[in-house]
Every structure is written in C-alpha cells, then in structure tokens.
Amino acid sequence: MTGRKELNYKPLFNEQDLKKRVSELGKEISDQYQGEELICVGVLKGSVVFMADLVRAITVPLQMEFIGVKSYDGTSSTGHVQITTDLTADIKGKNVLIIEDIVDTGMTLDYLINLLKVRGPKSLRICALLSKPDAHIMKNDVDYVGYEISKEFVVGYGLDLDGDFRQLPYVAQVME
C-alpha cells in the first residue's frame, strides 16, 4: 500500500465490487427521485471518491454541495463533532441527499440531520457506501447502504487512517 505509514491489510471490497455496488445505488436513487431534482451533501473529506462516482450514477437533475465534519482521531471516535464547512446554498423546499463514506456509530449523522433539519428541506435521506449496524447508536436510519460490515476498521476508497490511504481504488481492513 502507499501512503506515510506501513499498514497491514485485507482487501474487502476491489475495484470491480464498487463499481457495480455504486451503480446499483445510483439507479436505485435516480428510482426515487424520478421527476425530481436532487441536492447530493457530500460529508467531507471521506465521502469525495464515493460521491463523485455515485453522482455520475445518478440520472435525475441534481446539484453537488459538501458539508465537512470532524469526529475521529486516528482510528477512534473522539464523541464530538464539529462542523468545519459549512453549505453554500440553500436547502430550504429541495430533496437533500447526505452522502458518506462510512456510518460507524451514527452519531455524526444524527448531528447532521438535526442541524440540516432545521433548515427545512423538502426530503432529507442518508447514502453511505459503508454501515456498521453493529456499531450504530444513532436516532436515524440510513435509507441508501452500498455494504454492511462489521467493527473493523477500513481505509480506502475515500476511507483515511490520519489522512492516508484515501486514494486507494479499494476498501481494505485494517488489520493489528
């Protein structure tokens, strides 16, 4: 693998599972959206390789926003999460589509769909290439999963370890 660091790893999910996994969930999103038009929030920095595929799998009319959030410190959840971009337009009477990478815990979801809540979208859903179902403790549900795992942890495709291994065309499992 490159990157900074030395990393022991299986893969879990190559190239080709993604590709027709992505273009499943696209035809699946652009079957609800049907005649509607669509804001896709990518939940930054991790969701950026997933969503840039699942847009272009997507067929309805739609607008690309991202929102950054921050709630890991290497490979554990610091319980906190803080809002480090903010959307530039507004969602007020639009389908909004949140796109993550990765829903472990939930809690960053949860966080997200009450603060965008608020600002009185037309439909509010969840996408996530990855789920932890194990893991979650969180209020909502994620109506878009591209795969379930387990408590593993995961990097590429998006997926980072302290920022690294981000740009790897697979999902891999980190291993001890």
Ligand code: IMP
Contents of the next structure:
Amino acid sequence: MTGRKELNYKPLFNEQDLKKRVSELGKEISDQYQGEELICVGVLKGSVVFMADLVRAITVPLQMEFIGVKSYDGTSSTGHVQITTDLTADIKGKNVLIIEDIVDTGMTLDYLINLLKVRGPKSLRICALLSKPDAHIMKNDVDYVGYEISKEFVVGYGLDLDGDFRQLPYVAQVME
Ligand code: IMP
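If the one shown is the form predicted alone, what is the structure of the form predicted together with the named molecule?
After this comes the whole thing, all chains and molecules, with the earlier chain placed first.
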C-alpha cells in the first residue's frame, strides 16, 4: 500500500482493466468527433489521472482545460457547489467534453453543465470513469461511462479519501 494511511480495500479494477476501458472510451470519443476539435475540461482534482490517460487515447485535435469545484461541506455531496478554479479558455462555439472521475449524486455535474451551457459551447458532453446510478439524484445523461458501480466508496486512479490514495494505479473499494 503506497498511501500515507492504512487502507482496508478490495481491488475493483486493475491497471489492465483501466487501460483497456480507457482505450475503448478514447476510440468511441474519437469516432464521434471525427473532423471536429475538442476542449476536454477535467474536473479537479479527481479526474486528473483518468484524463491524462484518456486524452492520449483520443485521436482528434484537442485542448486541455481544468475546472475546480468544491462542495461547501467537503466530505459529502450537498449540491452547494462552488468554483475554485475557472477555465482559462473561451468555450463559445467549441465542442466541450467534461471529464469527471465519478458521478455520485450527480449534483456536481448538474452544476457544471448549467455553468458551462450558458457560455455557448457548440456541444457539451460528459465522460466519467465511474458512475453510481443508485446514488444519482440529478438525472443528467453521462455520454461516456467507464464503469457503473454500486454505492461503495472507491479510491485510486485519481479518486481520494480525504486527499489520500489518488496515486494508486488501480481502483479499489474501501472496506469498513
Ligand atoms: P456528486 O456531486 O455527488 O456526483 O459527487 C461527485 C464528486 O464526489 C466526485 O467528483 C468525487 O470527487 C466525489 N466522490 C463521490 N463518490 C466518491 C467515491 O466513491 N470515491 C471518491 N470520491 C467520490
């Protein structure tokens, strides 16, 4: 275990699983945006590891942007989301792909969609490595999903527990 703290965990998706799935997503996205250009908007910080691999699996021209969001309460999703870091690019008339680590209640995503939609992108789609359909409160469509999982808390491959374990090269379920 490479995390700062001890973690009782069960591996869910190993490095090979992730590599294969990310490459499939990259192909699907590339096929859909043939002849177009893309702005990939990574949601900080959880999407960074996934995004780094995903953009290398996408073959259409793209730019990388980041947006930072934070829930007021810090540990659970309250829906009271605020921006900590905004985009540096104007997305008006551009194809925007939001890249999320995980969609849990969907509140963060809902906030981001509303925020970015009013900036006039040509298109706005969502890609999430993981989705917990049973936890969704907001029902926005996620266009590209790596894996659907149940409500368990997971870490690794960018996902954290109180800031730790993001660097694990696999996704693991945290056990009580
Ligand atoms: P939502 O607004 O409830 O969809 O929450 C989205 C954010 O909560 C994600 O971008 C993650 O940062 C965090 N999150 C939700 N579930 C997990 C989990 O299982 N592990 C780590 N972070 C999670």
